[in-house]
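Taking the form predicted on its own, here's one chain by itself in structure tokens.
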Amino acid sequence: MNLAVIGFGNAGGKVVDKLLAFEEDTGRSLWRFALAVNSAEIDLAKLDHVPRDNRILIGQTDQRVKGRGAGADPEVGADIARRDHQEIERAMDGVPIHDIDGFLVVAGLGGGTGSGGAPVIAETLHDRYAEPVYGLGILPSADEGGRAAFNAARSLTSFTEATENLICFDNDTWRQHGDSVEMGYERTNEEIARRVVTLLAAGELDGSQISEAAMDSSDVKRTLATGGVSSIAFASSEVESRTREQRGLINRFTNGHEESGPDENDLTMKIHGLVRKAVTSRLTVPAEIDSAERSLIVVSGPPSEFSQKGLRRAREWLERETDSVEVLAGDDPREGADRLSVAVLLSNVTRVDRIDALQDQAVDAKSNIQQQADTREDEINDLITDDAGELDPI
């Protein structure tokens, strides 16, 4: 696919300058158009990737924001997103529609400006463009506390209705024991950006060779046109050792006849057993798998590792654990790459357990919220007058 991709907030502009990079040390296509929107002058200075006049700062005049941020407040992000909207829009001016077969808009949901903006600028591209809207939503870790899962939950509602699809990563699932925060972000945000690279860039012209099976745009855009929410397994090896001495070596000690490749049954076990590893244990945010509606399959690597055989075995196999006839299969043939991937689209799940937890811990935060509002005047009544109300206020 070619995409136009909006980055909003911190952690929506920190995961497209990810995406960039990856994109470019890959040698993909994907990416026609990047634009990062925060309301922190200071986020949007950190980044590498995203050209400096793509990085769009909102809020500059409202009281509450100045530069500075949204303060985890979705209220503010989304007003913010309302009134700056002829600047996204100005900015968005730039994008080569021609070229272009849908929107990306990435978000953090545990803040203010990604949780409250994505959504906005979701819908106003959905009026303004005839082409589809998609959205990658990060749902925060259990541990960043009740306003942020309070925050999350309401933003994944509002963002699951404006766009298409809603690509969920989680956070509680990515980090590690041990990381720190930046560590921890850093490494989420460096799975997201192979899942979701490999995923979506198979097929398009990059100076890559072309295969019969080879993924196209229109096969991601089915596998997503079911609405709801979404989750990408990926799984990789290294290639098999006789494949790196073939591109090494070629053709140096075979007068122009290659030696054979790894055993086709071997092939065939590796890619099925690598579908089945990444459907099972790495999905961007865990889920039943039989409650996925459509789900497609992109084997990325050299293409002496390829089997037709293997994938047309994996591509059975999830058609049998979906309990679905939906399953497309393809490969993206990389000449250069030492490893074998496979990244497979589990589209429109609907049991996740993460998002029924976020949602349990959304509501007694909100109970916590509401109770500590309740209370709080007369607390604070409390704390200011004497017990006999005998001293007046001057």
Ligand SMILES: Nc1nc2c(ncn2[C@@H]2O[C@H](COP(=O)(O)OP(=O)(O)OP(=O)(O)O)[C@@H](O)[C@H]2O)c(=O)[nH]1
The other form holds:
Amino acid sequence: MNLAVIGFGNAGGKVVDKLLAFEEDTGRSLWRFALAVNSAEIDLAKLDHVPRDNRILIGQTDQRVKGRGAGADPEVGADIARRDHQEIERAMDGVPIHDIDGFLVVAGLGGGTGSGGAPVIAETLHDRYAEPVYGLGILPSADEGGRAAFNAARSLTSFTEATENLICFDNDTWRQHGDSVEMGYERTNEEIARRVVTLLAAGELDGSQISEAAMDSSDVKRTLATGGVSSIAFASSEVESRTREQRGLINRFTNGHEESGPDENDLTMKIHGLVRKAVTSRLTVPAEIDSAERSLIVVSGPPSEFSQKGLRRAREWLERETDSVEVLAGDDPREGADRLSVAVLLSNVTRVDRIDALQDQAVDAKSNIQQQADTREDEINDLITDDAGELDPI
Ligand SMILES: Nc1nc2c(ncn2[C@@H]2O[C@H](COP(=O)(O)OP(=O)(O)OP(=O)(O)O)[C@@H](O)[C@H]2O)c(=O)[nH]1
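Having seen the form predicted on its own, I'd like the form predicted together with this ligand now, please.
Complete assembly follows, chain above in first position.
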């Protein structure tokens, strides 16, 4: 696919930066336009890959923001996104609209700018362009507290409604003991980029080789066109360089039509095994896979490692596991790649415990926030006046 990507807020910008870095490192070219929008000047300055002219500071004239962020208040994030929409839209004029299959809006949902602003910009894009708008929403980890859960649960509803599909990534699931916050984010952002780029680069028109079972961007679009929330599974294995060269040679002699031979069974098992491994290991957000409406398998790597039989078996296996006939599978040839990677999109998953838990935490937080607001004025009064009311203020 070819996409325009927009990062909203601090996490949104950092993840977009990583998506661009991963694209560059792996010789892909799926991002046809990248924009970072934030209310904190300092966060925009830290980005490495988003071009300077494509970094937009919003909310500068808002007294609550003044270039320093939305203070984890999504109402502020939504307000400034609405108020400064013209500036954002002006920047979006640079999108090569005839060259893209859709938009991807990225944000962390636990804060203010991304949580409130991303659904607003998704809706604006939806109204202005015919191309589909997808979301990538990062859920806060449980230990970030009630306010982050409250923001994320509210944003999840509006972001899902404003997009064709919201791919979720759960920080709680990917947290590791011993990581500092920044180190943890650096690592998780790389994991996000690996998964999202491997999945969405399939079918990109970049002049690279087209294989017999090549994934088409319309397949990816169809799988994403369900509405709701999605999760990505991923696994990869190293390609031994000698084997790669040997297979490449055989492929050249047989014009890529090698159907059987001593290696064919190995390749079939390898691809089938990788798909099983991906789906049974950690997903971007843990979900019951048989609740997915549609799925898509992308196998990416050197074409000498591909096996159509392996792909077919993997698809049949996933159809059984998801109890659905809506499973598409294809490959994405990357000559020279040193890994064989599999990304599986589980689209419109409806049983996601982590989202239920986030909503429970948000409901508790809402009643705490309400309770504290109700009693706060009395408590302040109690503190600043004497018990018997004998003292007069000056
Ligand atoms: N995976 C990942 N999550 C992040 C990162 N930075 C922040 N987050 C998550 O994103 C949420 C929102 O944080 P930010 O993006 O900093 O907030 P913001 O949208 O800029 O909003 P304000 O700071 O209130 O203006 C946090 O609650 C974290 O859960 C990151 O680099 N990677």
